[in-house]
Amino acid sequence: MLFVAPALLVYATMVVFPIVLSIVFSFTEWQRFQVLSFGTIKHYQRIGSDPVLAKAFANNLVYIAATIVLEGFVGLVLAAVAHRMTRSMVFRAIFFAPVILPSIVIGTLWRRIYATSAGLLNSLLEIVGFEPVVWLGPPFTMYAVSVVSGWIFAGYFMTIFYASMTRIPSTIIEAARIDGAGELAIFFRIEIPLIKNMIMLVLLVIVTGGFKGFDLFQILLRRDPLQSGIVLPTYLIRTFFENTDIGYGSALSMVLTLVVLGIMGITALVNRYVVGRIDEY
């Protein structure tokens, strides 16, 4: 107990006590900073009404749905292509420099490539003739930003799946060929049949991490009064942070809690009942 004691304190400081907060201060009355009752329920029950939290939920959906192809699927084929490849590190470092680029940066490149006047993406689309266009606005806004977030994690993920399929025994794949199987049959029926509990890893740090995404929202949409990008990590800031409502901010944080533990209770089931155990690689 005394070695564990410090990583416990570490712990119960930086994550047990915020969350302790964050209970109390959602049954609290705030205006502004300065705390003026306790024991309501008012914020809970405003969440069933609030148009924007419904907005900014559906956009999340619609974001996680985006980034499980543009991500994990096509980080997939990637490492397919890449497992295939004699020597593949050139081309695993370029598909993976994104992951290393601070968010800051990654945001102010593509958002001068969403630039309506003079991006890139407009100037292409001016020299074949055709009129600008607002990317970063509705109805293309939850795909920008899901494209960008692809650019920079289908590499990441591409690593983890490509380990997972160096560890497939060479003497599988070999056999399957003998027997006369093309290679999308084996990247289909052998390579991720072996890997679907990585598989299943991966969707559920995509559909966590799209419910607690913020930084490129932040950078790409500094800008949206008509909120089309809004999801819930940003709500949650902006309501918390720049309308001060503290008790309302504090409900939405223990919404967006309940909801990945959720998405986690959910996963771990199917991984049980439906992926079932194998032999791991």
Second form
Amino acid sequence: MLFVAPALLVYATMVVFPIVLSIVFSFTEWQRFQVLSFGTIKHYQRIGSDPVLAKAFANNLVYIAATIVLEGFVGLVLAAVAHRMTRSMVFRAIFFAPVILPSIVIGTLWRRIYATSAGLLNSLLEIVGFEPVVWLGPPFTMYAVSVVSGWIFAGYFMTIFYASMTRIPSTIIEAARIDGAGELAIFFRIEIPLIKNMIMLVLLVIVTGGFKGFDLFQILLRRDPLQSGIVLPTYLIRTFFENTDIGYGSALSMVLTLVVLGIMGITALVNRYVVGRIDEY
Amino acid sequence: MKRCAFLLVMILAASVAYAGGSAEEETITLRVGSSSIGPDNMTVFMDSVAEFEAQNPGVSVEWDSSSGDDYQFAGLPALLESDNPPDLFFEWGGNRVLNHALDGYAREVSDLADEFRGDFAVSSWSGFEFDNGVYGIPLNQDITIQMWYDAAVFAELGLSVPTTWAEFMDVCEAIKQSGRTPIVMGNADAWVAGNFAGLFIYRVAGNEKAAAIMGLEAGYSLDDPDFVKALELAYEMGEKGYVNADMNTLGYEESFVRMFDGSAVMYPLGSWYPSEVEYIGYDFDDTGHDYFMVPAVAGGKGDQTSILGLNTGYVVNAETEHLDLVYDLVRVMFNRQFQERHSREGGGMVVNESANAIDSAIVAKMVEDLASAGSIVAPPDTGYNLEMAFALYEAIARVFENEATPAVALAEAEAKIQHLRGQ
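One more: the block was the form predicted alone; return the form predicted together with the partner chain.
Let's see the whole complex now, leading with the same chain.
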């Protein structure tokens, strides 16, 4: 007990205490930073009828669905390609590079790419005779942000999948080839089933990360006056810092935490009862 | 053992030397937080800081500035909550200053304000003076919405400055026919179009009614027929293509280039436009840009000569440990010499009216417009509840984009702020 005490103390101070405080805050009535009374449930009642929250939640689901494809699936395909290369170091380094760039650099770069006037994408469109498109506005907003997210994190997940794939014994792959399996069959019938636990883990990371994404949305969309790209974290930050609504912000963060915990629970159940375990890879 | 003793002696000697040295070199650092400032105004601030530092040996001033929107919503709150908060910080007069007073960040500075009262215009304290005292010292008087335009393009197209709303629409149409965007706005942060349409709202609904609605008074709502009527003007401008199609994704600082690459001709912005133009590297005097006030709205119930405007200034942190020094810094920063330089070199209006550089044509024109205004009304995001203001701004953004009709957008904005009613 004595050995774990320092770690427990840090955990209690940095994790447990803020969570307890948030729970208390969410039942407290505030006037800006002043406590008026404790014991209200009005913040939770408001959640059910908040039109912005509904929109933010829907946008979050679109973002998560898009990033599962653009980060997870693309990362998986890139890993499979790298796995088939004799020397893949440069290939992997190229796709991993965006991960190490600061968000502000990436956001600024992609704002230039998406810019309506003289942006890279629209310049290409104009060359082939199309009208410029407002990429960061509706209906493209969420997809535009998701593409940037995919550009950053596909390489990251490629690295994870690649590490798993390299642990698959080459004899299994060779045996499949001898039996006449093509590359697609090897990918879908051997590699994916053998790293399915890692795929589930990556899915969990993408889904839970999708509920926490803030920086890209803020940098790419700024205040987003049409709210076409509002997501739960941006709404949460505005509620806390712009509206200084501590009680409602705390209630929102509690709900967000419960949603993420719920998803983690579902993933664990799916992993256990549907996917099954293959511990080796 | 000997080695240990030698080491101990060396450490002690080094500690004594360090302690002695640090006592001699001890300095006090005052921190100032501000939003982005044009290079000319910044030079004036730095000169005033240098003068203050010369008068106070051992005291230095650290100036921490960030872009307007970053400062407003993230930079300043973070600075105020940090371990090393600013002793003095910039603010837009109005509700924001009042909130700082309520939250205990702003010091009541009536004693300091009294030193300036004789020189400053009476109206300059608006937004900084409340029932229980003064919570900041104003520096600039800003007109928040003027229609800046490229005079060379107007001349090329044979256009004259519009004096009625119908003429204004005709000017927009003529510019559109020439293949240019009549009005550009960088509204990604919501307030540019919000301020622009905010002026229509006052003009259509009348100052008192607009203030009652935005002030969340009982019996009123944002989807009031007068507000709907005001936003129909915005809807029409969007429908006819008089505003840039990407206005709601274009950043404020990104949008200025459209006034210089020939693609747009007018920009609804405040009296700080010349300073912003210089900030991005142009000499305002060489641009040939001028401004006119937004014309009267036909049939509007409000004061058609009203001006959307506010005072900006600096707030003393209630927690500052160096109050006397901060007061001295303010005395230097706000003295007549530096006010004159702010107006002359920064190209704006200062609250010490006699210090305004009226030999500058633009400043003289702004001073005259401000003096002849029937009323000065507050922008929604500084004069009223910020959550209400952004709900309204989001509705305005949707209306300009024709994503929703004024009635629908305002009804949805009202739904967003229902929880504020009755508070």
